[in-house]
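In structure tokens, the next block holds one chain alone, the form predicted on its own.
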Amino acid sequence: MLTPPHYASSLPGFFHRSITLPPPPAPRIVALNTELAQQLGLDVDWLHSAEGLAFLSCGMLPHREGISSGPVATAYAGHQFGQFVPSLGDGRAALIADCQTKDGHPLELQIKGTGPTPFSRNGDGRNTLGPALREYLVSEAMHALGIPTTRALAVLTTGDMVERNDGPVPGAQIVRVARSHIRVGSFQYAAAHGGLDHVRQLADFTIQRLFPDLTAKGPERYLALLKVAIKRQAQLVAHWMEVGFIHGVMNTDNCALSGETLDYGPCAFMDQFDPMKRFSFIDKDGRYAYGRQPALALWNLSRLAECLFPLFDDDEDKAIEKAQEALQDYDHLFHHAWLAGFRRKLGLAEQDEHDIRLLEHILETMHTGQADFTNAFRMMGSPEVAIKNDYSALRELFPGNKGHFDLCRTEILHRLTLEKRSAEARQQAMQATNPRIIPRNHQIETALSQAIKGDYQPFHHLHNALKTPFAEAEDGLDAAPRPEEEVRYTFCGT
């Protein structure tokens, strides 16, 4: 069910700016999410259709009651690779409507590639097929793996190509479907060029729209925003952190109050563990490394609390110190749930006060042994190893240190002692939770390539492959890369 873009309707202009966008030469789909279309409500004949396309594409809706029309590009500020830019804004992107699953739950809609706006700057606004299938691709794996993110609904090349510093490429689009699209630079922007009473509006809105559940009145209602907020983002990143994702520009603009992934540019997954593994190739200094994500997670929460504070107290101290308190929660709540998390994927129902001296000896192990990081622990989830206590074949993962996993194997098996519940039950729980295949970077490279070149089946097969990430399956794509297929860099490539 389409209803009327929110930020065009409950939110001033100063929020965004209503364009019109030029509809490709011949907008053609070559991926579409027909499952998440139903969820939506959404007539899969109807979306191939040349109404649907004209949608899909620009934006463009038949005039009916109650539907707005006109997309909009919403305004934002953020803080990238630390400093601050005033005015960002969607320079490429267009929110053409919301969506109500059937459940009810509001979603809105977003084209990505729509060509220029107001906030394209000197960008030509465009996408490109390979960003676009990667967003796909990765987007709807985060999906399957239980991470709250932005979801991909369809991609469209444009039937026109696109010069890049490479040469000319096929044009594209990608829609993706999203709690909300507010983030941390949305605040900033507000905060930097409208005061303290647009703050107020978009909190208001914030809450109206993501927390309504928010029952608190008056100042504590935008102190309840900050925490709600400091909790999701905790959540997110150590949810990341289980699966070796690294996002690769956490930018303020790509922090998503909802706490949902927002924005697939450069990222990757891990295949070697390393804590300062980064993959981006504009990340020069590591900011966005693996390891350093919790930290940068609160650094950019810290920036929204700047944003917020004024509205906690009419006391400015008072104020300050009340963020300052929010904040200080976000240590224990991001530990508490990377450590739940990590027991997971070890199989350990029972808690123990050294848990967490084990985690961190295990990944020391995995680093210091050039351990794949997935595979690893999908292994240690194995009959052999979970319930036959059968360590030959893991150990083998570990070529660069099999002294020290010898000695992690020891402190591992005594910690099992502590559990009560059968290593059968364990196993399961442990394949459960430690994924077969992720979205590794060679395979995604091999499969756009492909792509660009017209051919899309290997393309859907990776993607259909990991809709189920926990599932057995004898594919191949369970494979970490050899040397000469190992990915060392990504671009955004837009």
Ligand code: AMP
Given for the second form:
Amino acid sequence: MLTPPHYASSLPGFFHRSITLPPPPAPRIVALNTELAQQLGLDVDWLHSAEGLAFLSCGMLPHREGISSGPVATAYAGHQFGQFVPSLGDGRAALIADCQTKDGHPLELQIKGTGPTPFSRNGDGRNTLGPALREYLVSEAMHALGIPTTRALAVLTTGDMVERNDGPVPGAQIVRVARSHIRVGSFQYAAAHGGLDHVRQLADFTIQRLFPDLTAKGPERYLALLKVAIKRQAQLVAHWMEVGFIHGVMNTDNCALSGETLDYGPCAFMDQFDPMKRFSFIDKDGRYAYGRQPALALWNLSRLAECLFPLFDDDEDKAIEKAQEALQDYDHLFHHAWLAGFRRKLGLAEQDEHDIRLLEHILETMHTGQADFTNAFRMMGSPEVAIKNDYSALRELFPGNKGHFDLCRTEILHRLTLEKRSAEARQQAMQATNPRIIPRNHQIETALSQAIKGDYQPFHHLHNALKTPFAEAEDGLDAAPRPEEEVRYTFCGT
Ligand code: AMP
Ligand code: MG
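Now that the form predicted on its own has been shown, please provide the structure of the form predicted in complex with the ligand.
Let's see the whole complex now, leading with the same chain.
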């Protein structure tokens, strides 16, 4: 059942602006997530009807009688690459509805590619086909990998063209679904333009919406909100690290309190392991490089704490102390999640105090050995390696440093003597943890360029395969890019 966005009805106009979305000239669904639609109780035939199209493309709810509120663009601020921008907001997006999953969790639906909003600044408010399909592919792949993320319900072409640097490109919209789009930047907006009452109002709404189980009362309630946000981010970034995901724009306006991966711009999965890997063309200094993500998440959470801390205690010093204590937990929470995740990747069910050293050695060897991150872990869990102890094919994945690899191999074999479960059980657990396929940049680029020319077959093929990333298949999609295929940069409008 679709209802108007609670964000609009529960929070005052300070937090959002009502907008009317102009109907696109010729909206057409080019990708529809029928499984997600069903989970949301949305009838697929209805989504294809004129009424369904009006909903997906301009947020028109069916049975509108008696409904006063329509789509809203939400207000937020944000630190972009470390610089505070006091007023950002949904410049090309709007919340259009709420709905519930079958098990009763509330979700928000948002259109990205609305046309101008009061927050568009100099932008045109538009989205284009390449980035919309990219978000659809990558966010759904993240979901299939078991990583919290916004989901993609549909991509529509608008029927007109949008001007971009390289000339006109097809206009498009993506309809995405999230537990909530509230960001660290939403709190920064409340603190910068409102005051403590606004921060409290947003915090109350966030708790009610996202964390109804938080039972703490009074000031402790807001401290509990910060703590749960810290925990979610720590777990999220640990997940990203486990699959080689680089978000690319970890600005505070792209950091969701829900702990969902938000905003798929220049993000990418790395092929060869490199802790300083970055793809985003605008990230010149590697601020958001792979290995810097855990520290950057803490930086973002510190900005959240700066907004919330006055709610923790009337005594400012005590309030700051509580915020600092909560932030200090981050490193421990991240490290715990990260180590547990990589132990799973290595199929280590037991815990040994030297595991961290072993892991660092493996990662270092992947780096110097120029190993493909996904394929190397996948092969470690193959029957040849994990059951027969035959490391010869795996060794070939480390062309840059086979000597280091040989050393690493002895360390791994030594560590495995501590494991109690059978090699078969370990191997199966590893195959269920290390994906065979991830959305590799070069494959995405090929699928998107074909789609833009009108052939959606490669896009659907890739999307379908990414639904079962852990399953064995002979589709060739696990191949790392050849040097000439490698995509080195991604762009915000990628
Ligand atoms: P993003 O890089 O997508 O996180 O966007 C950062 C900010 O720029 C947000 O406030 C967006 O709404 C805004 N923005 C991005 N692209 C456009 C556009 N084409 N038109 C208007 N605003 C935009
Ligand atoms: Mg954003």
